[in-house]
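Form predicted on its own, single chain, as structure tokens, below.
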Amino acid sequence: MDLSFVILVEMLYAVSSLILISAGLAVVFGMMKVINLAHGEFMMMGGYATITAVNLGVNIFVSMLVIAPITVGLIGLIVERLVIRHLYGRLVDTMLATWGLSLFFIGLATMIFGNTTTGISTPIPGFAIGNFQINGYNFFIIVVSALLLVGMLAVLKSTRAGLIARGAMQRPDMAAALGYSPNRIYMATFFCGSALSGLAGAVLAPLVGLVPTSGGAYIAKAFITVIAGGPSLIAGLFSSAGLFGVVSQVFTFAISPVIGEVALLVAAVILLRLLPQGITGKFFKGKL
């Protein structure tokens, strides 16, 4: 019974981690069709923003949930205004530009923080379940991911801003005809996507040792999750993260963590071979 509970929590944690890692990219790529190869570096900057704020005496939860998302969101806003807005509709150029930005951010972080590993302690201690030890911080990540999904769904489906953003992504000419500026909507959407990336990096920072190249560990998983999810933003993110998280943890417990990572990649290849349009390209059509 104890082992079953631990496995369930670890599966929920794996799914929640994929949702967190991929949410910002899902907004930028899923809504704007911008391939942001600097997504991992935005997460890295969220982690450093959290560590810096904590070292300055700010409460860790305020640092993670407020300061890091706002900081990275503002950086994303500057990037969108200076670079991205000139490249909409130019897929290859956007990829090259964001790849260059990722190298720039890595170099900048190395200059400021050095290339040594840094980090912060988890604010929630672990506890024992029978003969097993479980990380209490995992529950925090599960709750944050669940609230994030619910919040994204509520904003996109039930608010005027969300409806305008969705409409502008599908028909920018119609949005402009109705008096809304597509450029401002793109700017706000990129800000939100960047802020979500910063939030993910901040929330995961207590679990990992942070170095300027840490973003590379997240980018592949994020793209796999978003692409495999298909055209529906929330349903695709939840379904693909759920599938890959469960597959990864099953093989992790059965064999080893390395095989769990390999199993995730193999599952993604098989899924995209069988469903080239992603999960929501075949199922959950019409869902947000």
Second form
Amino acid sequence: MDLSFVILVEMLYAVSSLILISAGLAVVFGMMKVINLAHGEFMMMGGYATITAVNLGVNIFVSMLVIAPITVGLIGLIVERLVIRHLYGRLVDTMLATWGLSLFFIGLATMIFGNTTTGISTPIPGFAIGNFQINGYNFFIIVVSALLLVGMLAVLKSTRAGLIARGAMQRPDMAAALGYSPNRIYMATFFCGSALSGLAGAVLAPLVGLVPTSGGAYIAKAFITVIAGGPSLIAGLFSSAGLFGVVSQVFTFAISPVIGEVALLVAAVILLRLLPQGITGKFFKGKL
Amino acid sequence: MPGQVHNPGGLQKDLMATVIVTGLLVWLMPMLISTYTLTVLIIYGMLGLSLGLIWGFGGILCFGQAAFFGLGAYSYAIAAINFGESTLPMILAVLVPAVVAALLGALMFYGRLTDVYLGVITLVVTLILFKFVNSTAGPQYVIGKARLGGFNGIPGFQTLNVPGRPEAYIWGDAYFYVCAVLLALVFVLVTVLLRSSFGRVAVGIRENETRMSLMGYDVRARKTILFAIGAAIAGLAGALFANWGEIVTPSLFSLGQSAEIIIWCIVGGLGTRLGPILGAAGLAYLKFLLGQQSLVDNTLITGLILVLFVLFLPRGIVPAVSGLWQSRIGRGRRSRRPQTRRGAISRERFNG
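Given the form predicted on its own above, I would also like to look at the protein as it appears in the form predicted together with the partner chain.
Below: every chain and molecule of the assembly, starting with the one above.
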């Protein structure tokens, strides 16, 4: 009984953390068809922003939920203005340029923070269920990612900004004809996507020892989750994160964490071979 | 001129030029750079050429060329420990990556996966290999007499020797000459391949896949074969690298390594044979020089180079220089510039 509860929590946690690390990438890819391979580094910078703010005496939740997203969002804005906007519509070129950016940010972080591991302790204590110890922070991550999904859905479905964004996503030329500048919309979208990446990095920062290269651990998973999710933003994110999270946790519990990671990757290869357009290319068509 | 491989009859001229240029470089370069460094530049050049072939001429953007490089190196190391002689391991180091690539290629191309999805799958396979090899530190992971060694890698294997004489090692300057000759051979083979009908059909597939398949060519099989050839070259480079470093580690499979190969091709120039080689050797040497100072981080500069090239010189150095050469000195035969696959992709709307 206790064990099954722990396994359930671990699975929810695996799915939530996949949603969290992929959300920023999914927004940018879903809306702009830009694959931001510097996504992992945006998360890394979110983590550093949090740690720096905490060390300066700011409350940890404020620095995680406010300071980090805004900092990384602004960095994303600069990147969009300087690099990405010249490459819209050139999918492979944007991938390469953002890969270059990711290396650039790794180098920058190494120069500023040094090649050492930094970290902060988790603000929520763990507790025991029966014979098992559970990390209380896992619940925080589950809550944050659930709120994130609901929030994204609410913004896209029921606000004017969301309506404009969805319109520009489907027909940029029509949105432009109606007086909304796609350029501006893309700029705002990239800001939101980067801010989400920063948030994810900040929320995960207490769980990992942060080094300048820690973005690399996220980018592949995020990339796989988003591509396997397919064209629909939220349905795709939710379904592919759900699938991969469960697969990796089942194999982690059954065999070992390494096999869990490998199982996730193998599942991705098989999935893309069967559904080359991603999950929502076939199911939940036309949903958000 | 690089890129003009469709001009028939010039094969002999091309071969002569290759032999002369190789001879001159092998003679002159050791006066400038130590042969130890030059050897690794040559190996990277071969690795660059392997991706340059499948990406620049076949339009297959492989995010995991490092996987085949690493597979070649590991195949060589494991076989060399088991056999104690280097001839068969060298052959295996070419065959194993080629077979793996043929299987993977068949999986992808018969599933009609293209650009991003191809990228994801090759990236994922590289990650799987990296994670798996990294986790093989335990004593139960043994192939024959060779322990896989996890993140410590495999040291202490038999390095290259004269075929049939395990005690006659080829090392130092002699190894440099071997690598240079092998690179020249691979270059010639790639030239011949690209001049053959297979090569020209491959370029046709890069330009317009649908058209080529409507003309009756089996696009899937041809892409798979080209992918396997690229992997074989990368595997050879891997084996040579294993001999040079005398150790193989999982970092050969890493994403960083894959990124670097792609950067070499972009900077050197896609759709040319020389570009990736020059890009690889040039950037690797730049990295070597930058590694000697500690003012600016090395990764930062690599990243900056990639961004700047994608923004301002997306076709790379070699096509840009040869374009300049043609417009200045060219004799009015301004043929249409060959379009790279990246240009073709950018025009297609990506329908997600």
